[in-house]
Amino acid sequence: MGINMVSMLRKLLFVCACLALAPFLRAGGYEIAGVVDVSTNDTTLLISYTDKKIPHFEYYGKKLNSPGDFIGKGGMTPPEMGEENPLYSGRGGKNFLEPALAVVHSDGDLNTELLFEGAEKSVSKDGNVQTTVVKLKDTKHDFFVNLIFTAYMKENVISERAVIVNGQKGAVELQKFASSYISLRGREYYLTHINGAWANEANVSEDRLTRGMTTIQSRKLVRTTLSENPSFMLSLNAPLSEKSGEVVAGALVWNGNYKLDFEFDEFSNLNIISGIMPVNYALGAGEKFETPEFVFTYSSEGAGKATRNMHDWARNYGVYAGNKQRPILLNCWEGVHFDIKEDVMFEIIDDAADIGAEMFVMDDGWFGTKFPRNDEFAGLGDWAVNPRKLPRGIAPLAEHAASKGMRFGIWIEPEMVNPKSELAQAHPDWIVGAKGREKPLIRNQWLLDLSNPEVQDFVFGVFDSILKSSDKISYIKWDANRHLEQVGSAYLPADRQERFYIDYVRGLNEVYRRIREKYPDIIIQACSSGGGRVDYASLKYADEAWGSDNTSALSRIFIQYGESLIYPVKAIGAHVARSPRRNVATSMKFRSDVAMMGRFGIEMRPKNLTKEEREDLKRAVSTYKSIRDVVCDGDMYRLVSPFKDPNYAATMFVSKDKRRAVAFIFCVNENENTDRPYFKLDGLDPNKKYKVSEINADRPICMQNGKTLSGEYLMNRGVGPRFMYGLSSCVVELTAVE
């Protein structure tokens, strides 16, 4: 063998040690000593650790099967220039970038340095839920982290919460404490995510990320997601597409203030770091702090798939009751305001039932004595019966409700109180405010406060006593038509003055799980303002959130589309209204197909339609009954998003066997239309043949009415309503035939 070959092969050897080495061995010379692998049926998260004991998020995205390869490769950042990647970052260390966690020692040591201790897996009884706790403690201190991952396998999402333990002598102060920390990798990162205001919610909006920190946040403590939802899409590489790319989508399950970070770095890593508005927090000796859940789905499919991710988690573990159905309410608000009467009431009742609606709810107006509620200045907090609108209580309509074969439902705000009120004249020292400070009035209403236990004792009093009133109520309007301004609270000591921010939301959620516990199957709408609890925080407890208060069926094509994105339709109220918004006329076809996009439900005085109208809104109920399995429970496809295309929307449902769809496709542009569009349709099984049927229509405009045509001809063509005018709609029910 010559010199040149020997050589050659001596360098051969050693680049072949060298990859032999890569999955072992980090920059900087770091040995990895193991990993942890939290996986679904199709995604995998990959967290590894050093022989010192460092750990780093490693991995998230498609399914790996040879985990291992993936450790140490990519070019690792050297650790004289910081750990890159760690798994959930504490302030100063090694660490220059924003941390997960920031905290002042019992000493006033302002640095934490997480190491590895250990992981344990759990898995629940049917195999589908899979639990690792990742224990963390700092390298100087008793002081201690564990990050919960729970996987959702055939969902294929992931939740990470942290539990913060203070084993030292002394207290310390938590001055950030992140739920999750995300590192992704790519060349470039669009954000997705919904905003607005209110009667103008959820508007759809991408931003190409720079270097820096881009953040999502809200101050508001109350109606949290009224302008800002603690929500995302982020697309690597390229902007965000339906049906191809990748795509990280999270949500923060909290129904308070809450920050999202995303750090895009020096080294090209997007860092997430999701979790409570931070705020001073002290944790005594021995004591623990625990965050909130912050749920998020990879997928390699677009949005599409990320979204149903999310909705199939959200129906079988994140939305109370999920995969219950929800009854078509007609509620009295749009028809009657506060003019609640007894005789009103009734007549509403009975056409309700004529109409087919399965609930009615009678919304504000219907209490105080001393101080009634004719308007919103007055009322608030006290929750009796006023006997001049309703002189024989609410028991008589619950059963006369009951008696049309409906359900009764009714509207509380048990968190606000007026200056008009017996509770406020009463109970000064429960309202939120500074002491010597006047306080700020929002629609004529103050906040209570519910980090005191009092309050939280009068806020269940509230529920209680109403659902006491007769056992014909099912349904709880649940409003807050105010947001935090000024912070106070009487019952905080003036050292814990900043803890308000999280115990007001601790408050909260406390009254919802007792009143979950003593009323599981009352069914619970979360209201503020509109969509001011549109959040998986508040849908833990509640069956459904009201999207806006916008009733304007070409608004709410937007709003709905938005709040899609991450939340099902079955848990957003969506009303045909008598009188839109926006000086918009439209049919009450067209208000009807898009109430049937979510929790389909009426909101008005049906005595004012015309016969025509009053029919087809019949018309309207009996179709949806026909295919509300689908619309809520089956898969959502976006065809067409109103905020790309000036012109037309249409979104589908596809049920889980792929037996049955319904398209729902619209005409946006308000002028007249001579328009012959195609809609490719998705989510067909291309090899099955579907019977088109154009619903919900007095003269179908879909020229494939009434054919059968495969999957594969309506995914790869399509169907072509013919409209000939703005702001009309066409539903197709798709049938597989044999």
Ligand code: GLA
The other form holds:
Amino acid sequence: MGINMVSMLRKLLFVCACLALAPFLRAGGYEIAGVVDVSTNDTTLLISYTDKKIPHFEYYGKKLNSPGDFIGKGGMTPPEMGEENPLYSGRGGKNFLEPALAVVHSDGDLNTELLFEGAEKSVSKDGNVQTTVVKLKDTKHDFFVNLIFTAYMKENVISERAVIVNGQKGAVELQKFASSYISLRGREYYLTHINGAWANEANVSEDRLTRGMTTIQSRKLVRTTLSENPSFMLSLNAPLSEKSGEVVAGALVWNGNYKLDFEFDEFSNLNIISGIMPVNYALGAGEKFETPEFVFTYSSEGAGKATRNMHDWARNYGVYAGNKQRPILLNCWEGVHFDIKEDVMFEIIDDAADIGAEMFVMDDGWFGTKFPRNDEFAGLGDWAVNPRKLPRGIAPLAEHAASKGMRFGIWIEPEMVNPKSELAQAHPDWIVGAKGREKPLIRNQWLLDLSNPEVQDFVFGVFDSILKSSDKISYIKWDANRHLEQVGSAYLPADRQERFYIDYVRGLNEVYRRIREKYPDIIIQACSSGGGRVDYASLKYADEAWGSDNTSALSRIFIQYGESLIYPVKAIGAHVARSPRRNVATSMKFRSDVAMMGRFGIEMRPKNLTKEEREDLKRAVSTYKSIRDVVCDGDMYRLVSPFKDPNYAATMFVSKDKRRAVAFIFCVNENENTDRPYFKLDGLDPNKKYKVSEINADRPICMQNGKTLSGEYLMNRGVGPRFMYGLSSCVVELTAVE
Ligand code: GLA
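After the form predicted alone, can we look at the form predicted together with alpha-D-galactopyranose?
And the full complex, kicking off with our chain again.
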């Protein structure tokens, strides 16, 4: 057969195929009329719309250079099967899956069918942030949704949020209003997320999803992330692995009740629906509802790259002052608890300065006059200095710290109140709870009603008046030690009580916003019984979160590992504390090596240290100063997961130019040790030579200490610490020599 014959046959086959396909497509599938491309440098998110303007979440994955290929070749869903891969589905219409949006329209209609109306793009001045607004409108009502996709080009992170507008003459009731709807196409899905409890935060668990619905959620309103974090990593077709495989990682930017649904549907798609925990929310004529944003990234190189993308985005956009260096602080909580006294504070400030700390933080116990805060039973809410403890107030302490070259910080918990307080007596109507019911206590305290603007002013005033008491205060630890159980607001009308779940959070964030407007340079720590506010909504205003009240170094290896999947380590407070702690005795070296993998700090009364411990701590502080930029602003590579390996944990950080790196390796069992594992490093330049130096050690145990080796060697052979006993550690610094 001649070439012409072959090509003619091919053409014929093509025509036949088209003919066969066309009626089928018209019968039930869809023809893609156009696409909206929301790409970053290495990823593409593609929205498609049909000739009938039905929008779909068409693709999310590796960067595509010719998204136009999608046009014309639509899905082939049989007509009776509803729409697959919706973009942002309303309840009803042709949708039977979990919707993104559920509305009761002004005429009682329960259906919403959003059609594509157009898209608009804008670009930031530096070109790195590209915003795409996708406009949707219901087929029947004047009801609009704008989906706003923001693409962070070099970080390869995208955020999605919705602005819902009621253009009808009457009010509608929103019953669900997701931030995002992401529809992935795979065969199997593995969900990794972090969860736990007080002092046991951020356990990493992975489950293979079964068909149907899996949900991560919190109804606690406050300290939501002690139990479940609104973030995840989703691995497609294989269990999560560090260096390979397709991974989508995401986090909801909301510090209240939330719901992340993972619906493995009958078409084998995985629909990820994120948003505020639904409540009934009336939206009046002409009103709009803005959802929080959901941030996410795609990696075709496993979990490690997904983490690095999130960390880059967080430092550049997600965390307050994310690119600033964090000071090394000493917090006195575990040193003295509520037993604050001026002379003791002076003593600790002196010691902190001697050890090399850059900031001193006075914790709980400094306030309350009529009801002194001597324990957790009284005084919360009364933010006046206790003159019996600090007769000259806060200013002399802050000035003393400044005279020693240090900054000063202080603890507050302004959203809360003890029943035994002047505040509770003066403003019973400010306390959250329902009339006629006994209000339950947690840690002997109640929650203040931040949906009430008067309470917002009060909370702002607490912050403001403390900062006015001395211009030397530069850090506030903002605590929140209970969550919500009984609900009820004396401020909100009876038919708007459900709004409390949203208005509390909006009220809190409004206070944060006002604070940031007035105090842009104050460092804020979001603490909430430890790691209860490790979320990107809190971190939008706070420079850091407190990782956990559990300061046992062994536990912290796990907790910090879990939190760092999604959140950058510079935004997680990690402190060296006393030992034994929770019955596990660890050396000062081990404790400080663990704390060095975060925003390093100290939590103790240094007077209680032995001479050797104090010297070791001093060494750790000066070591951290020399590697802080690499740990905090470098790329993180996880080498060994403590959740997977019973004996070891290892993580390393590499500077962006790959000239410096630090690897932290821990033996996490308690046995005498005789095995001699090697740890392959990662993220280095294979062609560079690195000087290997073990740091923060009296007697180095790394076999390669002092050698100059290629990145290739270090990443393929690795380094071998000779651990002699359990609960020991080895920190290796690598410096490029050429
Ligand atoms: C919470 C915090 C601790 C400490 C105490 C003070 O538990 O997480 O760090 O500040 O409150 O009461």
